[in-house]
Amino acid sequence: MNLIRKHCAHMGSVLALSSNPGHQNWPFSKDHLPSRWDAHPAHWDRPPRWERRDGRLPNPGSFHSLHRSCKDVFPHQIEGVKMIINKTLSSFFKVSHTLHLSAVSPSYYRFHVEHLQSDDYSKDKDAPALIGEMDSSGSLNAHALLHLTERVRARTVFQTQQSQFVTWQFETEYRGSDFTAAVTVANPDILRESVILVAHFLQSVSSGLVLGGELVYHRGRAEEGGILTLAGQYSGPNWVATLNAGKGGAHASYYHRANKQIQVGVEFEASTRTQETTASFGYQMDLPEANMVFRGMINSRCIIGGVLEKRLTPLPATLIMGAFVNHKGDKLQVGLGVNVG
């Protein structure tokens, strides 16, 4: 059972399984910050276009996509100097090159690519369908969307580090008129007799409820073991409540939208593997009039942090200014980013 847990600790960002916690790369954490490759890109966790709208129950959406209401609330940590150059070179084809200096972590450089499909199964015109990332360390990712029919999505991920493969998963998403159900297989590997499988299944319950639960089954040489996690969402007109729970540990999260500027969202998490839990609140304040969003928040481990995103009018551009302080720690992180394109 501990190698199980050491293994899903491992692909934690790759897999993305909601029974982790959401918050694990805190301020002046020694993990590297997750490039925004790691995570679903957002049209993958939305319901699909053919959601039903005639009183019969919608279509749950994907399991990675419980929390993220809540997650959105919460600002992403930024630290020393960050700039990001993003380029649409043809209407299937965009770029971005990103510099980051940093004190605290080594500095790097990453370029980012995507080509996009516009076939009539794609819930938006741009969805990516192939995704590819290297930095200046040789680190690649590599990441294939494939919509095989309107119902059936597949996805295919490899990441190396440097030289070395970390990573190689499938999965593959079937989305029913009120359930949604995926399999991932990760890093199989003949020769050590090793692979990790993970099973979702969701269920709409009524309009505003949804089931299912989590299944991570590993299997190796040494020894094999599996996680159950169960998994509940209710939805408000404003609001949404979602909890995991299962021997791993237990996630729940809230998000409250209280008009068109504020939203808010409060989460707790306990890990069962680290011994260690996390009650954390943030907040979201839209600007329209400034062209400016800032996030906050604070968490039972004395940390607080904002992020505020300006944009600069008339100019494709957009500052972003952050900072972080660990009053436990006594340390404080401060980092200033432009995003142009």
Contents of the next structure:
Amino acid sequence: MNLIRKHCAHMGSVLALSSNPGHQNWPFSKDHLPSRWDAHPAHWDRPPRWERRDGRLPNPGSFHSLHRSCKDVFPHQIEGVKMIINKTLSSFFKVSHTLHLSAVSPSYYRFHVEHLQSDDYSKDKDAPALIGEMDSSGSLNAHALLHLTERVRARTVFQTQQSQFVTWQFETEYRGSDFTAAVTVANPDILRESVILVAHFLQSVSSGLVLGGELVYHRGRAEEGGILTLAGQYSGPNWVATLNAGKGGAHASYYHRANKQIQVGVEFEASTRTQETTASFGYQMDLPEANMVFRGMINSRCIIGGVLEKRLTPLPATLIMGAFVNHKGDKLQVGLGVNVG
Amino acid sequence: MASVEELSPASGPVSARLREDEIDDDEDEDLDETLVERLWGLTEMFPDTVRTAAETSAQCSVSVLKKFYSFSRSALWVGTTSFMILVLPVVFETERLQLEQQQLQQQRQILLGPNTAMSGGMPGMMPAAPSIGKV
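Show the same protein again, this time as the form predicted in complex with the partner chain rather than the form predicted alone.
Time for the whole complex; same chain goes first.
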């Protein structure tokens, strides 16, 4: 059971890699190129579902992005001093160097390379891409996203910890007109006879409602088991409510866009394995005139956190300052970062 | 008869001495007892129920006061630090932006004359910010 949770966490972290460090916008018309700070009234990574096009239901997107609009409102925990230098070598190639000095974990230098097969920055995140990341300790993180046909996409992920392979997974996704089906094979090991199979299915039922499920089957030498999770998402003009419920726990989230500047997210997680429930409240304030974005969150574990991103306008640099305080244990985590380019 | 003789003035000094001793003993007792003990002794005139009720209510109120004091201490700390982390950066930035916009408006007013100064003339003014004082 621990193995399956570890792999699910790995898959989650793996997907976090493919999202940009900033927060991207879905262009409603490809005529204008939205700047980083000019977000559409609702934050989606696919067209909003309430808009019927040609009278048919739109595609629901991938299973992993069900909770994404709510999760993007919450601040990421940053620790130590981080410097990220992004360079765009050409319209396809992007390179970034990261230096992280940390008090609790070993410091590292990381080299990140992206080859996007589309030259439009505002394009869908699932555009075909090759992404590679290499650490100063020798850890590799590689993603390949390929569009095999117009409707079929394949994704491959390799992750190593120094010289040992931690994750190797292969995913195939089929995007139909109003449904999405995906199959993932994670860590297939012939020698140890272990594998984790994940199947996702999402169906647009009505203009605002998406229903689906996830089936995880894991097999090891000693154990074998399957977990079924049902998912549903209902969205309105400026809000989204999502629920995942299964034997392993429940995860409910609500995202609301109050106005052009304020977005709010509420999340509730319950896990049967750790017998813990957590409720979180997060908000995001965009002030493009002041060139800043502030994200704050407060937790039922008595953790509060705030992260401020400020664009230093004449320079192409962003300053990121964040602090997380655990009131119960009286602990503090402070982070400072600079993004150049 | 003996009692009458005892009561006669002839037996005066003995009884007087006795009374003096008694008075001395009384005064000694008064000097040994402190003020607090004497006041405490006064409470013995109340019945038991009243005494126990007063005792428990006093203890309860003391413990409630202690808990309230420690709760208000920690609540004040948690509230102040949370406000500092969650709200203060946004307040700083919005105030700075307001001051900058005010300055710009003033400059425009000085440069172009008082009629051209407009409140809310800058595009994208924040609806949530309090209204600018000068018009």
